[in-house]
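This document opens with one chain alone, in structure tokens, the form predicted on its own.
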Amino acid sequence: MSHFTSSFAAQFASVRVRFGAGIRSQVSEEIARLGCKRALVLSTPPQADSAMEMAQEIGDLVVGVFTRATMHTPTAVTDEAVAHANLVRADCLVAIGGGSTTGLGKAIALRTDLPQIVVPTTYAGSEATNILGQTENGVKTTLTDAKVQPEVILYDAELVKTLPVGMTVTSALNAMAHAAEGLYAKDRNPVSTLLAIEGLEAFAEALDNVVANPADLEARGRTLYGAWLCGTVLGQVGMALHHKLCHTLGGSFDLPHAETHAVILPHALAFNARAAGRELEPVSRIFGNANPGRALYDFATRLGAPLALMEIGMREEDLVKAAELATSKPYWNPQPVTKEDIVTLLEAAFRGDPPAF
């Protein structure tokens, strides 16, 4: 069935993407291609060993490494990398990781517009947006800008071949959760639903595969291609309920990213699933329950995921503080929400029940 719509507006950013196995040796071309000669690679801490190995096999055309990248990136964190930045006389970003290094080099190019050369290592999908999320004062703010977009994308299926299958997983569903989202959007187009619904798919199909064998380069080229389809989604349309409750949780009460993402994905589907059905028929027909939110729990639950706020970090007594922070500025969602909808959502999540709604 077609998705065309008679009115509708979509916008592409001019990125570079590349997928393949080793692909990641070919940085150096990537460098001179953009006409630059001094990369400054960035990594979190733990990825601080690959961030050495990329400066290697970069050679001439790096000046330095930065591997105190952060999750949520906090301001402070990103302050230092621009002195340094400036101090080593970078003129492009090399970023190796996840969504918390690429998060820094977005950072780090709103203020200083170096283009960009992401190699993820996770699924996160922020590398393929223009949208760059900081956290000052223990609040997390998102920000759009066309700064922030990476210039060059390279997917190398040997990077994710040992990520540990728990964070396969919950980073995958972090991935999942913006083309669940890009679903029901209000400014969705028929062109980010295909890319929402091929990314979808392109994860039903390959995850159970990963879980079993880890090593499977194609299973896991197959998810790197649904990280970027969602992340693609991710940086069209705007998001609603589920990653303004994520943005919360994380900023505010510095719970884990992904593990965020993964355990309220089904109960924000499912709220949202009264006003926004036949919008998220294709979550129900990709993993086979006619509720959505019911659908990726059942599907969480079968890979591993984790399924409760309580086994992240989250504590009770903050749920009803959480819920005023998520409903004290107004945003579009396609369901009214109110302060006790989320209660009771976020009580059925920290609980790690099936969706409540």
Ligand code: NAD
Given for the second form:
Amino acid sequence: MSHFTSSFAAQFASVRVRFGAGIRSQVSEEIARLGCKRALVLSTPPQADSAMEMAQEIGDLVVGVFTRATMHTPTAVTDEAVAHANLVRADCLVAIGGGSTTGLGKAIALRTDLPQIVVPTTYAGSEATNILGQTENGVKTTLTDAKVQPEVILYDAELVKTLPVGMTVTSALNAMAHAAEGLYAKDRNPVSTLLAIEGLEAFAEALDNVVANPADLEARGRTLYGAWLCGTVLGQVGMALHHKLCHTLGGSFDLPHAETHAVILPHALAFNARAAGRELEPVSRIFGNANPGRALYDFATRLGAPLALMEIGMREEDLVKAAELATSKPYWNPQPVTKEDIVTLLEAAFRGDPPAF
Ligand code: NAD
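Please supply the corresponding structure for the form predicted together with this ligand (the preceding block corresponds to the form predicted on its own).
And the full complex, kicking off with our chain again.
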């Protein structure tokens, strides 16, 4: 059965995407293709070696390396990076890393309109969206702007094979959350649904092999393919309760990004399955349980993902406050949301129990 609906709107960004183990060696070609000659390479501090290797690979077309990308894109770091880009007269950006590095590239692009080449090393999916989250004075705000959409993405399985198994699993569940919420998004379209299902299938097929053998390049490539598809869904349609809860827990209680997504996803899907059971049927089919939340809870358990908010830094006394914050300015959600239900959901997630709904 096709996913056609008689009325929908869809918008596609013009992005060049290349896949392949070793494809990072083509960065110079991509810089030249953009008509650029002066690349600034970006990374986080732990990935500075990868940034230096990338700079060597690029050779004459690189004018600087900035290795201070930080989680949640603080504007103070962005200001320094923009000053550096201006100083070296950069005409394009090469971001190598996860969502934090991609976020810095996007924040620089917002302020300078420099074109971006992203070489992702996690599955977060930020490279495929026009969304930017930034933090100023401890407050995170999110915007969408065509200027922040990266022009080129190079998915290189060799780079993601160094991602530790624990982060591999949580980052994959972070990506899968974009697709799962995309399935019931109010503004979904037949193509976003197709992308979401294919993205979930790619992770379901490849993750066991990646966990068993993190250097399996075929499986790593397949997970990057999943990340691209799931990220593209995030860039196309609005997210709902799951993302609202994760933004609240990350923003107000400082919980780690990917781990929070991993813990919350089964609970949010079980909650929403009552109103969006038909839309979530692909999750049930792919992961093998009539309750899509339970299906992902079992999948996450098998892969050794964190299951409990208490394991990742949440305090029990903050659960009610979190429920209040998450329901005070709610995102659109298929299942009506009440504070009492969200407390019940969070209590199960806190303990690491199977979903309560
Ligand atoms: P991250 O980029 O912060 O990476 C986590 C850590 O892992 C960093 O220290 C990084 O250097 C290291 N790392 C990354 N790849 C590695 C690899 N292959 N091998 C070894 N170490 C590696 O984490 P993330 O989960 O990719 O991104 C999270 C950030 O991205 C959050 O700020 C989130 O809000 C943002 N995000 C934004 C969007 C969007 O569309 N704007 C989408 C998803 C996530």
